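Read the single chain below, which is given as structure tokens and is the form predicted on its own.
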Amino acid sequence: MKTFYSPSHRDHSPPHEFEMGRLAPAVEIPERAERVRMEVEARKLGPVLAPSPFPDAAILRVHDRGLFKTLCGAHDDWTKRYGADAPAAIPSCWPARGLRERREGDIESRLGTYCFDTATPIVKGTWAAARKAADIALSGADAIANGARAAFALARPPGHHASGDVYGGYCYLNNVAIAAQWFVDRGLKPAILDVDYHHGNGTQTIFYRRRDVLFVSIHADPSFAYPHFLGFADEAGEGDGEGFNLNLPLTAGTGWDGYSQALDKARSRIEAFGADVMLVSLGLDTFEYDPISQLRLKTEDYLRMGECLARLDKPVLFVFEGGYNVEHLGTITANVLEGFSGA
């Protein structure tokens, strides 16, 4: 299995995020991807390759040009306003009901317009890392299109919370959606399976009114888990997309028995869809010792997950998402890939 990776992600290293009314140490840190890369290499799962560059047009098939432009220049605009030693760029005000969006306003108003939380700071290396993450996902898609059974896009920062014109949830560009659209543009029929602890609200929003991409998500119930306002079981798609969105929310404390039942439902729906290719938003924060999550999958369960995905008998692009127990993250990520490859 080819793994695509770039060290540029290391420069996206915000020291803090803002949550629960206070600055807190960041959990989406460079060591996450480094631990995974080292484990992939140690287990000899396949070559680790640099991504190829892809044109901006591939990203703009999914993302709003204003969001793209804002993210591209956000750090420079922020430091011009607040100085070179300013803290990371985090919005302080949002256009909630009764207020107006300002997509062409100053940097404060644009960040508030395009971001939906306080946990997604922008520092000097953020844009370069996010842009390279999209290239990583597209390089994996290209490998699949050229005959690979599977590829792993070790992309950081993650992407599944970013919608077409909103970023947040540690995510700036939606890597898996960009890759799925790339497949669609080449006449293929993709299904996306999101196994992150948190619902992929951005991916759902991008494809919610479309029937050419199936989105299935297994995640903690948003009645208690981030992103709180999307990911409920009654969200099945709208218009042309009705019936092409499946959410499988889980209760706190769910272990492999309950999780595997949801995975079987997801697999059945993907089989019925008749996908040519499957993309897996591979979040590993379902782990029992993840510091910000409440599911209870064990280390060996990730081998089972990979084996289950292999039984779909489709080419698979794995795209790295969440997972915050750094000590075990490399092991459980590699277990999914090894379980898939072994099966």
Given for the second form:
There are 2 protein chains.
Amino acid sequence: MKTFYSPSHRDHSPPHEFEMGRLAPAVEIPERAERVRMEVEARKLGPVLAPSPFPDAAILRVHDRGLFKTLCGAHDDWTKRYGADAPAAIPSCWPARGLRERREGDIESRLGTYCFDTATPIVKGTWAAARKAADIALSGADAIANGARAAFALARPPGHHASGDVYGGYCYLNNVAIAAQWFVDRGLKPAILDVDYHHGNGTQTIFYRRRDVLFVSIHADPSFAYPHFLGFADEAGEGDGEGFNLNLPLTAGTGWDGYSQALDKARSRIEAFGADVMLVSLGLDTFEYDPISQLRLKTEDYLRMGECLARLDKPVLFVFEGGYNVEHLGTITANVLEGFSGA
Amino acid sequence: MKTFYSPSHRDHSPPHEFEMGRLAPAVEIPERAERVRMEVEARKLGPVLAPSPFPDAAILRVHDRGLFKTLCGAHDDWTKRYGADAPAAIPSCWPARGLRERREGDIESRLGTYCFDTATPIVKGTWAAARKAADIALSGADAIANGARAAFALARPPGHHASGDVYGGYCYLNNVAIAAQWFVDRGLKPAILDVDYHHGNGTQTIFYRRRDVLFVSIHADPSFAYPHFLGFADEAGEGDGEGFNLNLPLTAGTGWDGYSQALDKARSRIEAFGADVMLVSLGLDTFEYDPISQLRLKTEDYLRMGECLARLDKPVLFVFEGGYNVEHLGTITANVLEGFSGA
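With the form predicted on its own done, generate the form predicted together with a further copy of the same chain in the same format.
Entire complex below, previous chain first.
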């Protein structure tokens, strides 16, 4: 299996995030992707390749131009306002009910208009990394379109929390959605399976009114878990998209037994959809020792997850998302890929 | 002039606020109200009185019950989730476009649903202080209704950024709006003049579709100043309220010349409205040495402001709002009251 990777992600290294009332050290850090790359190399799972450049147009098929421009210029605009030594750019005020969105305003109002949390800082290297992560996902999609059974887009920063016009949850551009749209534009019918601990609210929102892309997500119940405001079982799609969104929220403490049942449901739905290609939003924060999560998958369960996905007998693009136990992240990520490849 | 005051505000003492990408020491601190009280006493501007208790019903005329309950229980709910030593409660994720509001969810989702910034922490004493501040405003209104020419509600925390169902901007309950509604419910026709440096977005929103309360605000242009998402000159009211909202945004650096021109416009509009009573959202952060502001009123300008307000020849309830130069805050606040009383 080809892995697409670029070292540009290393310059996206926010020192902290704001949550639970305090600044905490960032958990979405460069070492995450490095550990995974090293394990892919150590296990000889296939070549690790640089991504090809894709045009902005491929991203603008999914993302609002105002979001794109804001992300692109945010670091410059922020440091122009607060100085070269300013801390990472994070919104502190947003247009809640009764307030006006300001898509063309100063940097404070644009961050507040385009972002939905305080955990997604913008530093100098953020835009280059996020833009390259989209190229990584598109390069993986291209490999699939050219006949590969599978590819791994080792994209960082992750993407699944970013919708067409809102970023957040450590995500800026929605890598998996950009790749799915790229498949659609080539006449293919993609299904997205999101196995990250956190609901893929951005991906869901992008395709919520469409039936040409199926979105299925297995995640911790948002009644207690981030992203809090989406991911409930009653969200089934709207309009043309009705019936083409499936959320399978899990209670805290769920282990492989409960998880695999949800996985079976997801597979059945994807089977019935008749997808040409599957994209997996591969978050590894379902791990029992993940520092910010409450599910309990074990190291060997990720091998089974890979085997289970292989049984769908479809080409699969794996797109890297969350997972914050850096020590074990390489192992469990590679387990999914190895379980898939060996099955 | 009677001043209404309660020491309960002292227990609302958040250590910090999150903005510009960092935690900064709080500027909305107990010493503010203490300095003003001491100056009122030193100048013998009138008695300083404890407020009377008013029923919750008076607050619920203006505020959503869900916001009221959330504020009331937030500290308990937050410390139940994060422990007794948790930092002050501040939202870190909110329901932007495409996300669902959750008015009945867990504490994280309710803070995100009901708040619009990260500068308005909830600590143990917040609710008691905010609830008492509403009583202070209502006690002032009661004094006016009983024939006083003026009263001063030395309310803290401030209120003008809080709308019916959103809190923020150091504000939890909208003291001036609660008092204005109390006047309406007694058959009076109130006009609110907001002279705080920051636009009174909460007050505007509460009365935006109504013609029984006029709202006029003089403030720094939101194109560069907080609250960023409301306070523009084109906001004139909607529906029944069309023409009953007047925003007079000022450019950075405006001094008394420009300010007094805006004040004249405000007075003309209030005159034309034919108010029975005027409420002044008395923010003092228009001061040249205010640490977070960019207008340039001088100490003596506040005497003139008071004289100018007296020329309207209406009963006036002053309700304390912002103003963060603690050293001068007593002086400039008392100058407004003295300018008014002496005129």
